[in-house]
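A single chain comes next, written as structure tokens; it is the form predicted on its own.
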Amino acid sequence: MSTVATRSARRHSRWALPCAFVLVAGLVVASLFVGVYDLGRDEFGGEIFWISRVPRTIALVLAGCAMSVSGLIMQLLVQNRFVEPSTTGTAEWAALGLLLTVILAPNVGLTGKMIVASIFAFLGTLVFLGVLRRVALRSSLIVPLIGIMLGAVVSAFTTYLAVSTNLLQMLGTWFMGSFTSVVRGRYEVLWVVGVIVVIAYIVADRFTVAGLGKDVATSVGVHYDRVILVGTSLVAVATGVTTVVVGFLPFLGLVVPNLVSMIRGDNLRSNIPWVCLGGVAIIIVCDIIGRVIRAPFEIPVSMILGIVGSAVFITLLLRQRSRG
């Protein structure tokens, strides 16, 4: 009788992802069709769907991943469960990274602007990683509660910046987390996260051992130092590009991990295919809401997210509490 149960188990896990695969397909085709613009009813439809509604759509697709995966490795090489790029301070530096590229140098192209904020991303989290370790931690609510007090002065300081150099309103545009300026020609350097997606899948097995700890780590044979950059850098480069692009995505990278995990357990590899379904459909749902809520207005998604990315947030606190 087991051994049946066992089979059935087996063959309902089998057709999971599959299943899952084809369900977050039905809501990418949906957003392709979502929008104030009536693709059948005017001459200019065919254009409209190929800059705007295409691009903004694999941007969604593009940005989920990353900023999940990202999230997930944050959370293995910190060992804490509370941390993701918003957490940590890794987004506001990058974001302090593309005003002083505004200020500085205001004709550099997407890509050094990307290039800089992604350097800046990796030195805010090599800056947290180094707190961390400098710091007793006797409750996994503090290392979160660091990132953000490391997270708010960067934000403090660069909107300082913004103000001294008018640019305060083109920051918060900036920043806004929506995918409303998403055309074609402004969206491809994403494609730079669907290697860092490939890359943190090739990995997985020793961000897995990392995540154990230094001692065990090294005691496999794993340079626990080297994993830690090579985790860092990609989180760095994901958080800056999308910042760059999109603006930022707060709590997806803490919400996706949070719920694969509870549902299959910590096996990074096998949980990598279902962090990126799972972020894609937090991040098209949430965009679509957006989308149709206030229309022809738009809600930007980083709204949507934070209201979901809060309660989720909230609620992992308490079942932290309730298990003492």
The other form holds:
Amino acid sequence: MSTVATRSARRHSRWALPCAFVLVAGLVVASLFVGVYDLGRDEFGGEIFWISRVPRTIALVLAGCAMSVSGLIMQLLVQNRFVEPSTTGTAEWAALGLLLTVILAPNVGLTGKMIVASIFAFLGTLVFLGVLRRVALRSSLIVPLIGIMLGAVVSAFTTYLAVSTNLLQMLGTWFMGSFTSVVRGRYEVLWVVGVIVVIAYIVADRFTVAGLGKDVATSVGVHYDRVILVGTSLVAVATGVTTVVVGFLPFLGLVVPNLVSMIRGDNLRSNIPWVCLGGVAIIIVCDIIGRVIRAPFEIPVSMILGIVGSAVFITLLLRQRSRG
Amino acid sequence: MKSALRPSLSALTIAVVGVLALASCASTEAAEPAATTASTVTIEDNHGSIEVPVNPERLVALDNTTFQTLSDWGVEVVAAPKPLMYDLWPSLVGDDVLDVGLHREPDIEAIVEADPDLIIGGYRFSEIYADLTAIQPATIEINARDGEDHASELKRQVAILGQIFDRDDEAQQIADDFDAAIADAKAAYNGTDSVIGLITSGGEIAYAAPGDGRGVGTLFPTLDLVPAIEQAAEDTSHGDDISVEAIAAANPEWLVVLDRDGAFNEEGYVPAKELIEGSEALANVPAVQKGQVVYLDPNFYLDESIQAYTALYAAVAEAFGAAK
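Given the form predicted on its own above, I would also like to look at the protein as it appears in the form predicted in complex with its partner chain.
Below: every chain and molecule of the assembly, starting with the one above.
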């Protein structure tokens, strides 16, 4: 009986990933054909497709993967389900880095801005991890609270800097997660986060072991501190780049990995494809909603993500509890 | 002894009283000319009729839409929001002028210290109206009111300033110049070309809805322009999120653009010209192809006076005229 059950479950799971993939591919195609410009209107319609639609959809896919995988890695490293780049202060530090580059070296190009933002994100995450090590109480709620507090301090300083340099309005535009201005020539750097996701997949097993705690990891021969450092750098680069190109994308890193872990457990390597698909699906759905409900205007994806993300998450938590 | 003393005492008393009376006479004589010139005038501000001093000696001006007129008339102020003024009105921001700070964090103590006879509040500072009236009941708000005809509001404002500073003729002249610029722009417009108003900031393009917003939106009702996209604004001061695709789809003949960051002279910012004329998606739009893009004066965003609008209408008239 039990072998039959596992066999059928295995057969079920063998088909699940391709099915999900087809579903998400469908969403990607839908995203390509949602927009204000009628592609069949004139010969310029084809141009618009390559100038605006394709870049936007690629950017959505990359950013969706990057932020949800970043959340997953953070959750394993900190051993806490409620962390992601925006609840560890990582995104806020990236923002501070970006603002400082704009103030101190305004003529630095996009690449320079991203490098500085990523370095700040990295340092900020180390600060978070350092504070965490010195805190005795590490209950599941205290950890994200520490991150949120650190993030709030950093973003307060960022806001102060912006106010005193008259950049407050621009700050709002930069960090509002939105794909409205993503066109050919303004998103290509996001491919970097694609590379991050691939690296994360390659070193996935080490993160999984590190997720069991320092003692377990060390006893099976994993260099714990090095894994933490690698994980932190991957998250920092992914967050830094995404923040500079599209802004904050809240909840993605929180909701998607939790969804996947609830269903599938905590094997990072086998979870990564699911996390990517989930992240892409949610961000594309949110972006399509944002593009459609006030057409020809757009509602920033971060706003829709905030609403949809929190609704999904609360529902899940409540269902989990009622099941026991 | 006693009887001899009494008369001398009373004589002394009389003498003292006499001297005092003389002194008081002299002081009233000295004060009288000032008292006669310091007459008042009753004006109609946004809250109803109010009595204010003519040519107030100690004026606090907070509303940026009045600065140009005050500066042109050689009016001196005792306190002003210096960070809001940049270097545009040097005559208003001398070293002895107290700084009220930006509207987000106004220094109300500076206003108290300035001991004003009249406060011109309103617009960005409308939130502290109650505080201002507590400091000096003669506080007026004369900025353009929402929902009223914008052009008449500007003329009303300058007329009120004319009453207060006893320069009715000059005020009339400013209003006449403004009307003439509008008439020229109307005459130069062919009545059919479609127009879109845009606001650029932080490298992003936003839509300025007809009738609303700063500067750009007000052109539509005043000049009867044909909007290429007709939609009410959600964010009247910063514009709504719109994709280049939507602008391309609307295919406007004209673009009127407010470059929001232009006023701050920050190095390394993306100028509106680059954002719009450099955009691949907009390359096919008639406005870009024919070079029919009107950029507002970079300082317009800070100024917004009737004089700034006069210059804007004149620029529009010239552009429309050249296109014929």
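Numbering follows the first chain given and starts at 1. For the two forms, the rigid core is made up of the largest set of C-alpha atoms that agree within 1.5 Å on superposition. Everything quoted here is computed from the prediction, not taken from an experiment.
Exercise. Once you line up the core, how about A311: does its CA shift reach 2 Å between these two forms?
Worked result: For A311, whose C-alpha is compared between these two forms after core superposition, the shift is 2 Å or more.
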